[in-house]
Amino acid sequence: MSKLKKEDILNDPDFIKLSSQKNTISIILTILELVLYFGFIYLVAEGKPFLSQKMSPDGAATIGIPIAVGTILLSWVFTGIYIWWANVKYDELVKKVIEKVGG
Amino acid sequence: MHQTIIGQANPVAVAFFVLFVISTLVITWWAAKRTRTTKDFYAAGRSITGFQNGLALAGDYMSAASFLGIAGLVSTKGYDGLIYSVGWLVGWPIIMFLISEPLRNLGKYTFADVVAFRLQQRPIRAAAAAGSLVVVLTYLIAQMVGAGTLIKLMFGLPFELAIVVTGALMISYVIFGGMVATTWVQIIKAGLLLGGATILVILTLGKFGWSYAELFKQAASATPLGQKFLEPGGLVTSPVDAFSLGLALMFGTAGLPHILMRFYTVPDAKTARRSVFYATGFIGYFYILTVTIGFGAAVLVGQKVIMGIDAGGNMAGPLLAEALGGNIFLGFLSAVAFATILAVVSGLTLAGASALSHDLYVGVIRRGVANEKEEVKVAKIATVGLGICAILLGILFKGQNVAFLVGLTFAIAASANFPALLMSIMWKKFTTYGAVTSIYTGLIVAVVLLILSPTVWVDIMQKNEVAKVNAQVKEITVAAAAVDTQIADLQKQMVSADAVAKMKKKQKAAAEKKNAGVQASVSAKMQEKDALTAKKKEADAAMPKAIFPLRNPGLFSMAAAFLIGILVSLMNPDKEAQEKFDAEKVREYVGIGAE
């Protein structure tokens, strides 16, 4: 196997793929998280009647409660998605690049 | 009447706490034998697993203030407390997506390592150390003052003694056991806190037939707020203010030095990333528990009792523990709260000491040349210095309202530390001048704007004026209400038009005369009321106003830090730094050469 020099890594297609994919995933998930949280804050500020609706007529819990808890849970799910992607795709590419350089 | 022993010396709490202290000191003694090199002292020999570091990160973040404070906020304000708790979690995904892997791959012990990676060491390290130290000190003061107050309430110890005990233990953990001991103290405390909160929630839900629906149903009739208790209230009145606070919370988390430092305790970037997944899970779970505890306390203990003991509601959790599990459980939870404070201040002190020794002493004063033994020694001296500072500042700020310091900490972390860190990782054209000006701009703008904001400028600096105006307004409102009743009484005396029409001539004249008299009195009263309204307007106008309108400066200070960093970098391009970015990129993404 031909060994790449460290300087050549930058032009290696696998490295380019790895860095651009990582940036894309990171930025997409960051934007999703921002939309999630600030969407929630927007609802709290402007959508009080919506959040104040009762979930069932004879109960008291408002729809705002699962939405707030859902914001917490979904944030965690996003980190899970990233981990899953990184373990499956990112680490594979990293391994490939490191093999090319010869560790 | 609800019986509580909170506020008195509690032997069970003291016993549990002594047990915690003994076990952590044994761990410190064990850790001390393993703490020789700088790698051991700052980074626990990079031997912590992802799961362990997840717990330790969560432990660093779950302060007593968030445990007791959020449960208290929920028990007194209901849904608004829940909104608040969401804000504390959302920074963690950001850390994972943007920061965790590059931070681990590029740095050694502090985030300044990353910012200085391809830039000039000395100015960057000086600036980053300044940012770190201000964050550490403001957060330490907030924690110490909170600690003194809480310990006084829960253990019946005097404020000063509580602070000195906290400070002395924190110094011992850090100087003898370094990061190894600090991490294990943090892990144990996180386990105790999560376990204790879980038991409390199980006991609470048991009282409601294991049904959240039932809990909320009773919560809606337990407080004077009624159904409003479960609806968003007055917390978010200004969307811009909420946005600014949200930004500070989100990106501030990614700029806290004691959190960032934990990424160097794991062996590689993969583990660093995994530890954030665990941490986010633990913290999210913890906030959901805390919110349940808050609602449970509002129903089972009652707002009147909670606020009677502490107006801010901080004792909601302990009171609920006492109501459901008696003195033993209260003692256990009080000891856990004390342990929580202790673990958080230890983490902060270690982060501060590493900024002083690794960045300032070795990086700036010794220009990067110092042997390991010397560096560890300086770090230990710095720890003692910071510890004594924390004790003195804690006592100095006794009785002050320090809640604003937490907001300030996050605003500074988001403005001084985070922009420089992110740009150094992501942006090829970032320069030394850009980084240094960005850090100082973020730091200064955040502090100055917070001083000029309603939080400090009005609520703290003009406390007496605000109280005076409020008293005046209250007086006027009471007077106006009295006039209103007088008017209503007078109007009742009037003979109705229908009755007058039915009357005979002589009676009619008398009734009309009477009505005219009453009408005149009413007009006089009306004038009196108009005068009061005008007076109220005048009093309101005298209310001190802030120079900067937002309560949290995050939006503006962060924007300023990014803007200055970008402009200064573009004005003075640095060819060398750009060339080095290629090497940085390889290490950042692949981890080749990472320590």
Given for the second form:
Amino acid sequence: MSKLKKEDILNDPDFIKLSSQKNTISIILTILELVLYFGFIYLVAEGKPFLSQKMSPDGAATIGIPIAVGTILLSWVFTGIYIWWANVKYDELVKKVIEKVGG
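Can you now output the form predicted alone? The one shown was the form predicted together with the partner chain.
Just the single chain follows, nothing else.
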């Protein structure tokens, strides 16, 4: 088997597909996470009257608590989406490229 050059790998259709998909999912999830995080920070800074509203008549908890917990949980969901994608799609494409390279 002939030795592949760096250019051969970079021009390989499977490698291009791999790189494109990884960039797409990474950019989408990064944007979603930034909107989520900075949206929450903005809400904390500018929406104090809203966040301080009581959820129950006895006033034990405010609306801000479940929103904060939801922000953390949604971050975990975004991470889970990336892990699922990496296991299902990314690893398969990496195997194809490695087989072509001879690794």
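Treat the numbers as computed from the prediction; the structure is a model and nothing was measured. Numbering follows the first chain given and starts at 1. Rigid core: the largest C-alpha set superposing within 1.5 Å between the two forms.
Enquirer: Does residue 45 show a Cα shift reaching 2 Å between the two forms after rigid-core superposition?
Expert: After core superposition, the C-alpha of residue 45 moves less than 2 Å between the two forms.
Enquirer: Keeping the rigid core fixed, work out how far the Cα of residue 59 travels between the two forms, to one decimal in Å.
Expert: Reported C-alpha shift between the two forms: 4.2 Å at residue 59.
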